[in-house]
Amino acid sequence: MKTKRVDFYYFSSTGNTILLVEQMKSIFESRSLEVQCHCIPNVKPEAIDIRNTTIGIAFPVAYFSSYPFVWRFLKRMPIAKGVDAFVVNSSRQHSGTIRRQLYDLLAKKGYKPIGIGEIPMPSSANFQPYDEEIYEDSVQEGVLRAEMFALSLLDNSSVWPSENMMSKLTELFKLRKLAWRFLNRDFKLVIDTMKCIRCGICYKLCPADNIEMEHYPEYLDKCQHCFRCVSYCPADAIKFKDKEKFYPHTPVPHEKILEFSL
């Protein structure tokens, strides 16, 4: 990397991406780089200072894409001229066409895409029980991959691979436009007021301002299905309509999510 400063713009739903950002931040700082982390939902992209810095972008993959507010942020980033930029994403299976879409978007804005790290991590959303030990091993492997990606950025050996055949096939489905309509139709979240303890954790965690806290939490129509509210509810009072059970993966406590959301 050409600069001694990195500005990380990230979003993490239940903690996977936070763990990757933390590891990369530690590696960068061990090489005397200054690192600042910024939570995407709280940043005005037009106001980003791109002087004398390398831009890092980190987010989870969701339905071969990412959350609509992440894409809005990316599209509104300022025009640059040769500013280095890298991306790291966490995904359970396949990241679809994100690799090409991000390269094109950043290059069009004048950034120099210097590398992308696509790191497998456990899913935050599970409707079947899972093996905790296997999940923990997967998390640790992902953190190690993040370390290796950070080192490749530092020694200028990172790459931005071209699309493979699977990526090209997923583009045919145009999932980025259709997925959220499907989710909001078939995966409604509901509050069980008999269980709700009115702690307000769901309200504080929601990155889309989709929850109003009156006597009980109330959902609006802006849900982007990051699973924070249902994953961290201490009373198990939030359910997916028509789904019997949800098994969240939460590698960090909600207090850390709130800390990293500032």
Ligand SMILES: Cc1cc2nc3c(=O)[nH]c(=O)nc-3n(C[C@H](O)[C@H](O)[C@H](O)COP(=O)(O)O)c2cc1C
The other form holds:
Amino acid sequence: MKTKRVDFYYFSSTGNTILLVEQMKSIFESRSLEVQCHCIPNVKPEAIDIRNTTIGIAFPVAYFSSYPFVWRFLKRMPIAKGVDAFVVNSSRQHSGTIRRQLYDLLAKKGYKPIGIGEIPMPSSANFQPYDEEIYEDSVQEGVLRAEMFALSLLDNSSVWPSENMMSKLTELFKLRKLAWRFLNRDFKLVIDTMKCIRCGICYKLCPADNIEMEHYPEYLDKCQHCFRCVSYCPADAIKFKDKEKFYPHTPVPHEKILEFSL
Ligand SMILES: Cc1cc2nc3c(=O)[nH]c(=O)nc-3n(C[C@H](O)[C@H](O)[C@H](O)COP(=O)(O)O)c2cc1C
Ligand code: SF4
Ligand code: SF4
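Return one more block: the form predicted in complex with the ligand, after the form predicted on its own shown previously.
Below, the chain from earlier opens the complete complex, with every other chain and molecule after it.
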């Protein structure tokens, strides 16, 4: 790595990506690099300081792509001639066309894409019970991969592989703007006011400003399906309207998600 400083710009809906970023941060710091973390969408892309730094971008995969607010952020990043940039994405299985899309986007803006770490982690969308031990192992493995990726960046051996056949296939299914509207109907969230303790955590956690907090929280129509609110509600008061049950996976305490969201 060319610089002594790394700036992470990242989003994590349920905590997996936070764990990856934290691990990479600790590796970089152990090599005396200065690391700053900035949370998408709270930080403004216009505020990105590209001087003497390497840019790290980290986010979860959603529907073979990522959330519209993540793309909005990435598209508004400043032009940065020759600034090194790397990407970490966490996904359950497959990150679709992100590899190519991000390479193109960064290169077009003048960044030098120096490596991408596509790291499998447990699913944040569980409508069936899951095996906690298997998920815990998967977290440990993911964190280890993040460590290896950080080391490869440090010794300049990281790579940005070209697209494979699977990525090309998923291009066909990649969800476009209109499809989010359709998903809004399928994944409609509702509050059980009998259970809600009006703590406001869902309101504070929502990255899409989709929750209004009056007497009880109320959903608007801008949900981007990050599943943060339903995963971290302490009273189990949020349900999917047309689904029987949701099994949240919450690898970090909600205080940490809040801390990383401010
Ligand atoms: C709405 C939604 C869509 C998802 N789509 C994909 C996907 O297309 N491919 C995949 O491998 N994982 C997918 N996942 C799983 C997440 O990418 C994965 O669990 C990720 O590690 C979550 O990271 P986070 O905890 O930092 O948000 C999806 C999760 C959600 C909530
Ligand atoms: S997080 Fe749960 S308990 Fe707290 S306000 Fe939201 S719905 Fe109610
Ligand atoms: S309403 Fe819930 S699931 Fe939708 S964007 Fe906000 S936090 Fe995420």
